[in-house]
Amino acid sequence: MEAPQRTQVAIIGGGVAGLMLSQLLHVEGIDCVILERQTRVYTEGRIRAGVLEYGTVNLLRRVGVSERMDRLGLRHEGFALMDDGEKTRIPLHDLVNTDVMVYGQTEITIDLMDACAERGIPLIFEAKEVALHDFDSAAPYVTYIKDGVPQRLDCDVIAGCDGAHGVCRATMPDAAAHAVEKVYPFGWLGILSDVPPMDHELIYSNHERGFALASQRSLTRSRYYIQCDVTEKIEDWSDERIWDELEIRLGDTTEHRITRGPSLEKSIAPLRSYVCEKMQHGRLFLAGDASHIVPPTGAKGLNLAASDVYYLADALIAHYKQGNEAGLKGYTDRALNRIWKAERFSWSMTQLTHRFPNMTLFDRKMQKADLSYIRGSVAAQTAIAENYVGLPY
């Protein structure tokens, strides 16, 4: 092994949450390394979410990385619930002062990595072999593999940003005994195809045959999904076969049109709702995907991530500057009256939108009712509208 390396913070993960955090550390002068086992090519390539809340925008524009997002970034002022081609404009701007941001995550983890390389927070790719230590103690560490040969990375805290397959959660004791699972009985098929959005703004359609979704990436770049069962195979749907289903839940109509394409990325997700409460063990914290998973139907994944590492950030700053350890303590209580908000949210638009299984007419007449009520409440929008917008940090 060689001679142990040493900073403030071990960031293990290279996504979003865990590049976000390294920012805010770093402009407040805190060191910091992060450890991804995936290559470079490979995390800047995942395929994730593109609706940002203005929180998100704001940290962004914080960290001096959003040249390129204020550039190329589609601001939408609101969006649209359809019900069997019965369609309501939630109009964000109207009603709640602010809107939200089209901008993929592929662009955000790329304008990350660059500004770690012109900032030079090392950024260790193909970190092999993960393994945290002594954790619960003033002097954790982390080891890895890099190219065959193993290293030590001596540090004070560790943030776990690896996702819900990392090693962080798995190493966190006791995780699993304070987990809370709601697993949907369907999945999202997505298709990513370089044509036209059919319209300047998303729209979610509930659908005799199914949920559907109409989103974008750029004025030149379309993003779809519809429900489909989590047994069917990408395999069996041809980029035909998905947009003759899109043609039929979206309404291929003179006010939307569809612009067919080859696919870019095709893939089918299962939704569930996830939250492990046990976001902390002595100097180890979760933050991101390692703490929680939401349905994507209310566009919170991401942004939870950067709101979670921007209390752990806020915490670690004050630690650090001011030897305030109150932060730090109660970052889980913080980050978890945001996360179960958001988690509200994005299983009421899941349960607003989607057709389940053995549903009841009583059932669609409840979604019904809740649409109608919609429709014509002002203040039943602006609830949408808040936690759609993001709820403050």
Given for the second form:
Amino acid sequence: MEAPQRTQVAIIGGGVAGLMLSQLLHVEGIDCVILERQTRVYTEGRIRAGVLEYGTVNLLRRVGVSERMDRLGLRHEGFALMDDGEKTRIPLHDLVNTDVMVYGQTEITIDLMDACAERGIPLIFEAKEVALHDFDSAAPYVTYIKDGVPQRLDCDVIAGCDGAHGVCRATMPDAAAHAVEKVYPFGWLGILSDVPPMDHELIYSNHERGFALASQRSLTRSRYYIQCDVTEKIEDWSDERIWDELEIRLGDTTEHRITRGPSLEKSIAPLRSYVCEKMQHGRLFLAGDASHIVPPTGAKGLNLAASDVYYLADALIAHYKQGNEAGLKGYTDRALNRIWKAERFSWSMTQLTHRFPNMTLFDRKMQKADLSYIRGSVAAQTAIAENYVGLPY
Ligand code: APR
Ligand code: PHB
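Given the form predicted on its own, corresponding form predicted together with ligand PHB:
Below: every chain and molecule of the assembly, starting with the one above.
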């Protein structure tokens, strides 16, 4: 065992939640160390979400990590809901005077990792066998293995930002008893390709063959999804088969043409809603995917990770600067309040846009009525817009 290191906040996980938290603490002069299980190359290679709420954009600006995003990100003033080919645009900007930013999570991760390197925030990759100790005491510590050598990190607080399959929630006493979950009977097959997007805005399409989404990462990189069975094998989906299906579900007209290209990445992910309502125990706090999962339909996963760490940083700053413990004590309640609203929105968008197995005619009529109401009601569109751009922190 090497001599113990010491920091104020030990952050487990170098995804968006952990990296963003490190920056929020660093700008306030609070020390932290990030322990990440994977290599930098692996972490950067993961293809994930791509729509940022204005709150997430503002956080990145606040910590001074927005230069590339402000230069390369695309401001979207609206998006479309399509049902059986009939399109309804939700004009976000006109309705709530706010846009969203299309900028890949992969890019944010790179920007935040670069900022850690520039600012001297220790980000330890390939930290293996991370284990949490004594977090119900005033002197917690974390052990891990680096390059085969056992290490110990003493700290005041442990931030569990290690995603859905991490060690922190698994170690949190009694967490399973506080879990609320809904599993959807389908998944999303995603394809990433260096071709121009079919439209300048996102299109969420409810089609009789299932849901499809036309998204993008830039003016030259497209991201598309189709609803599929979770038992499907990605090997059975050639690029051509995916493009054929997208053309059917999104409509390939002269107005909107899908440009085909080789896939840079394709994969199938299940959809679920999950909340662990126990987000803290003693000096251990969970944030991001470590404590909740949303179906991707509302683009809320990354943005919820950002709002969680904003609340956690706020509480830690009050703890260190004013000796005020109220924020830490109230962290779970404050975070859950926003989490459940994002869960509701993601669930309702999923409900509205997907074809469920065993759907009855009545169920389908409800979707149609919902869409028709949205099409004709500024109030309904405003409610969607308000949620899509992100509820205030
Ligand atoms: N020890 C150290 N690091 C770990 C461990 C562990 N035992 N287990 C997992 N990790 C790391 C993962 O390798 C990953 O880099 O924790 C990180 C968690 O990052 P994310 O999964 O990206 O989760 P989060 O930061 O909460 O971001 C949430 O990411 O998955 C998307 O849809 C989700 O957009 C949302 C966002
Ligand atoms: C994406 O581009 O990956 C994306 C966009 C919007 C969503 C979900 C995913 O709702």
